Amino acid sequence: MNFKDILAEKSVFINKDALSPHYLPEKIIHREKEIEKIMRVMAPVFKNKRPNNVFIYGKTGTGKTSSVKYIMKQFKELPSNGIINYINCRMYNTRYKILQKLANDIVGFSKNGFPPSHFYERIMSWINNGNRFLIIVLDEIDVIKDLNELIYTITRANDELKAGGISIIGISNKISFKNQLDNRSKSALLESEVVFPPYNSEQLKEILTYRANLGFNENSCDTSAINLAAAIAARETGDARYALKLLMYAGEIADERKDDVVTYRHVEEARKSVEKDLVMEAVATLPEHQQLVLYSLALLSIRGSKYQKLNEENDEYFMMGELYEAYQKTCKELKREVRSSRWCKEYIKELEALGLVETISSGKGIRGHSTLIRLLYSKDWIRKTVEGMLLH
């Protein structure tokens, strides 16, 4: 075997990239409404004046990171004042690195040991100098660790410019997040938003048929592959990425098997690995306190609890005052600072959404009222991919 060998084999795929979530179509399907409520949003910069703020969210693989890449590519199409910077907030992740980042791309100034002010008046003169409007795009804006001091900066700016203006078009998987900003931030923020509810069984059954005829070989995947993969993907999440995946992992096991034709047989071999994928995707995108519950909680699972349950049948399920005993424990042995335990009951309410764990309230046999909480997927895979993340 050599590699002519194996470029000589046949697949399934024509161009296997458009299968891929992070390919760029050339039409987005169902999100027309929420395009044209954010180009509305947007379009006072073509009369040289400054578009409102605008906050997007919503679960993950509704369109929300497409759905504005397609709005930009369009905004570049026409002519204006105005410039807009896409900024992944996983990579800069505090006002300091998100205002470096702008005067690198801006003005191509982005050297380390200035203070913030620094770049912040290197960008408003830039704006100044030309009566431009600059948008930032910051995806996953949740995870900023100042959050309030960077919106406090850009609407001081603002205020201060004598031409020209910033606005923000923030994206975020996290409604609850809003409830951390303060109220000038939150005024400041919240301008306009757009909510892009959870894909349906159908919408999806649309996504992929577009996405399937770009990606396979003609005839080559049947029509009961999209039916299934949409029908797993409405009902778990209604996430396209998730759908997206299934077909395209399948396709990869009938390449494995040189099969001609991709069938609802490779979605369902294909459904525990993509599972796996998403989980472990999703962990990885914890903020720490949230990873470092969940590894709390696997912990608790693998060694058990230390209090007698009069229903046996809970012994998966945990009380949340012992889960937070273990949090401190773990808290005080990796050298992190513990959060209350309110915190604690928020980074669980989190991973349920997620679909990482799973809570109830504590029936006859246990004293006083409790939220138990249990792990919904294997204890030691959990551990052994938390603790990577959190000793790496």
Ligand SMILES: Nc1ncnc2c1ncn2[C@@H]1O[C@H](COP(=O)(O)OP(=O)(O)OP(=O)(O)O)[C@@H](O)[C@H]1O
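A quick note: this is a predicted structure, and the numbers were derived from the prediction, not measured. Numbering follows the first chain given and starts at 1. Compared with the form predicted in complex with this ligand:
- Between rigid parts that reorient between these two forms, a hinge sits in the chain, and the option from S273, A163, K345, E121 at that spot is S273.
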The other form holds:
Amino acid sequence: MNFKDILAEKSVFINKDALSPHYLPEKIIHREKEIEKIMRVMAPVFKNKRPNNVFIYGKTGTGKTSSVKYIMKQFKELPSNGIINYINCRMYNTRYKILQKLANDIVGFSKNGFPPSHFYERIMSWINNGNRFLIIVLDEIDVIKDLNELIYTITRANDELKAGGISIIGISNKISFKNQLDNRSKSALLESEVVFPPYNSEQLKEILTYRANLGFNENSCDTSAINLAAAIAARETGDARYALKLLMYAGEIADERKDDVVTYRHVEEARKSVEKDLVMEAVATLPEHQQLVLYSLALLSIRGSKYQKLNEENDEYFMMGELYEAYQKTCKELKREVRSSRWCKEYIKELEALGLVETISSGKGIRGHSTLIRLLYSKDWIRKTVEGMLLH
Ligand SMILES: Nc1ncnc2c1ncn2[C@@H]1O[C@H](COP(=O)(O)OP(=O)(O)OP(=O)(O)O)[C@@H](O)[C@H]1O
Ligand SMILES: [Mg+2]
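Cool, the form predicted on its own is there; where's the form predicted in complex with this ligand?
The next block holds the full complex; its first chain is the one shown before.
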């Protein structure tokens, strides 16, 4: 093997980046209305008025982040007395970190160890000195630990400022998160609201076609691949990220096989591997004891119940009591502290909510009511996956 051979290998891709979820497309199709609404909220800044705060909500992969980044680009092209600062709240998840980052980005000062008031004053004097407007994009705002305090700080800042102001563009895919806010923060954040609905399969087809034209060589991606990827994503979630991922994986599979054209067959296979990826991600972020319960269920499923079979068809289901015994055993073997069976039940509820297990009620039987639990993914694969995580 040499480099020349590698470089000469054929590929269905011409620019794989264009299919990646991090790529910022030049056009955001099917979001014209939502983008316009947000722009109208922000427009007063060009007339030296503070824009309302806006809260953007929509399920994952509905184009929220991309649309806001698109708007930011437009915003920067026109002169104004304002700046927009984008914050990924997964990285900056407290009021302190956010104020520090803002102070650093705006006036280049971010040493640790100062009280938050220090950063606050810096930001305030920057605004005051030029009657400026600061627009903060808080992406994934729901993960901020002390969000009420942050919103309160910003509201207070606006009260104190004679000219200029601070506005928030909050983005979230968790609708229930609003309930965690106290009433004052809620009404401050929700000055205006924009909802991003999931895409339907026609819209996804267009989005995919647009990205496929940028990412694949001419005639390397069959419409059957785009149609299937769009249909799968629309049926499941309306998530454009998922649809793009399917198409990109499908291309990789075609390359591996040295096929010239990506078709629905490659998408079918990609779907299997994307699903595994998603489960893997979900499992990796579980708290340890939920992993232990899941792992114990996988071991139990491999070994089989030591009690009489509940009935022939239902032999993948296990009683809560038996699972709890298995969990205790696992904890002992892996030298983890055992939690009570009430906790174990809680963990199972959460695993069920994530779609990793399924529970049914046994109905009245000799042992009275019991919950029966079944693993929803391959037992060997779950065992291997979780084992790797627990032993690291
Ligand atoms: N209308 C669109 N046109 C082109 N590409 C799109 C469109 N909507 C979404 N995408 C693409 O789908 C992917 C996901 O979009 P984005 O990151 O904006 O979703 P999101 O709503 O912020 O999701 P999350 O809630 O998970 O953060 C990105 O790669 C983006 O480029
Ligand atoms: Mg996003």
